[in-house]
Amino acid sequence: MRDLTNEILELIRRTSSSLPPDVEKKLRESVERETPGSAARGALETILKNVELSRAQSTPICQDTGTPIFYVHYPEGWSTRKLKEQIRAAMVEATKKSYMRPNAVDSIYDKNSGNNLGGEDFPSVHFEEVDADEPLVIELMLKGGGCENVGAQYSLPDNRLGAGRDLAGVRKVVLDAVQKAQGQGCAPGVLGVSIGGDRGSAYIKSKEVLFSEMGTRNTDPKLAELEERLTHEANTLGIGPMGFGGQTTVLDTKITGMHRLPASYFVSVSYMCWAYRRRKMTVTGVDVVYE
């Protein structure tokens, strides 16, 4: 099996360091949405010079590099365990090279492993098995933990907020969460929510739905319709960039369903930073294509 070490390097070199063209084109459009003068528009092209140093450097765009959550599209006959070893070992060269911040702290005894590394489950890494004539392909998402702290899950019927267990009850426990995030969330942001479920697979889709591109929309019409109106409403709550207020506060809304008991009723949001570090690696033969 062909060690992929160095390539899987150069993936989290990108992730760290380089925006997506899809996520900075959307930043410099929102740009163009605030008044000339105002905080709002200052953060953002505060922002965008940032994005620009990050690149031209090989620096993270971000003093917290994030947990980073990989999902691997394994050809049939692949290790998953020989895979999971390169990546593990590129992490360890990554904070070493400083592409990452040493993140992995021992929450028992508060202790950093200083590498990026932390037993079974940091980094988070996610294993599917595809033809063995399929490409590997690995993306990588680098998920920020002061946005990670302003994710929120709901029971419903959540009679405080009035949401009943439809879409409508949907769209208000969403509102709610981007309400009480303000700018802690690192504004604007983009939503990953993941309706039904259980507790635990359901944040777990909530993330996994945002490593699709922006603009994409569900291919169910009525979460279609539901991704815009959220993201145009959480738009008009006054938020704006790092909560200065303005008209940015979200940038896309990525919405998926899941089969759930008939006890339980979850809507589970996760909430991504204005740094929306997703990058991917396909690998095919001898060639390794980067996006």
The other form holds:
Amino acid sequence: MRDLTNEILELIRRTSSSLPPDVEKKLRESVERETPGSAARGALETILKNVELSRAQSTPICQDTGTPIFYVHYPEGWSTRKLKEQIRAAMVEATKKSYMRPNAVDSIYDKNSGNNLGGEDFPSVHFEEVDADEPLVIELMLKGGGCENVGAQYSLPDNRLGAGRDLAGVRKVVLDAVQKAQGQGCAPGVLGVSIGGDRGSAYIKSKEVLFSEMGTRNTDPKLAELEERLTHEANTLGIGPMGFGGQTTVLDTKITGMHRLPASYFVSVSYMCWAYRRRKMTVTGVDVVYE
Amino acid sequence: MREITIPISDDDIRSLKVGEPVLLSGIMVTGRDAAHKWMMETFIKKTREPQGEDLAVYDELKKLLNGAVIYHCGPVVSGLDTKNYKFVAAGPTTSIREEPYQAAVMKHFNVKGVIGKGGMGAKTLQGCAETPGVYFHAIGGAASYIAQQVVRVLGVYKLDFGVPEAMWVIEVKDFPVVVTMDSHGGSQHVVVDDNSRKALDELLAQPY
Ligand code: SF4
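The form predicted together with its partner chain, contrasted with the form predicted on its own above:
The complete assembly is shown below, putting the previous chain first.
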């Protein structure tokens, strides 16, 4: 099996230093909506300058290089154990090269491991097998801590918000999560929402939906409509970039449904900051393509 | 845009009002969760015995922080092997985690400004009025841009906390911030929170 450590290192470099084009485009559109001279517009302009600078210098877009979350779609026959070893080796190298900040802290002894490895769960790696003739695809998301902290999970019904077990209830709790987040998750953000599941699977799903392209809608028209409505309504809350006030609070919303137990109805919201770092590499034979 | 040099005088602090954009220049110290907890327990509440170099570091910090600024930042730093340190990425981190400590730290060390993101609560606002001091909001995530405004790394304390949590002494030039909490009890965060809550209530009252 081929050693992909260097190629994975390149994936990490690109993810950490170069914001995906769909995200940058959305940010550029948002600037135009904010009043010239306002703190909100100033914040977005600084963000865009920063995006250009980090790309040109190969430096991290944000110093919080986040939780590295890998999704590996591997052709039947590949060794997941070796792939995981290569991912971990690439992580150590990326930390040495300052593409990543040492970001793994032992919760019991308060010690930073210094190399972005921490137990079996850091970095977080998910494997999915595909047919032997398919390419190997590795996706990476760097999920910031500040925005992770404002994520929220609601168990419906929620009496305080008058939110029942239906899409009307989902709408209420998601808007509540955005209001509670204020600017703390480095607004403008992107919302990943899962409806159903259990507490664990649901939060994972709410991040998985964030791998899809900005502006694409759920194929279910009911959910597609709710996605657009939530983005629009969140932007009427007036929280704005960094919570300075303004028109741009949420750039996009992604929703997905999951099966649940009859007893439970969770709505899980992952908040992704504007530094929405996700990249993909595809390995077909000797060719490696980065997106 | 208004330019302010660190150390900052009380008159300058009192003249700063919520919403004002400022360019900061001078020497500041980074500090986040571990640093605040350590300062509080070891030197302010004294519930923990100073260990190792703690007392020597304390003497240095008293000089460095007097009239100066604490920056809530966990930077990416290069040159760790050679000690030829350079800030590579240095945006602000979420400040509210230091709410239990911030006002006490400001008063104890005479810290005039706190830079971070997301704003802070009532206790810190009170601390801003009493010290007096202000809260400066930096642009969250603008790490490469802010790192470019760090002209020199002068030193580092408590590196045993890890690179992000250590206390880095840095000299900055034209660091862009917005005053979001002033020394007169004004907080932009309270205003935006209240207004957005009202807007939310109206949205929740609408039928689906
Ligand atoms: S929330 Fe995102 S942009 Fe903000 S500091 Fe964290 S990783 Fe950076």
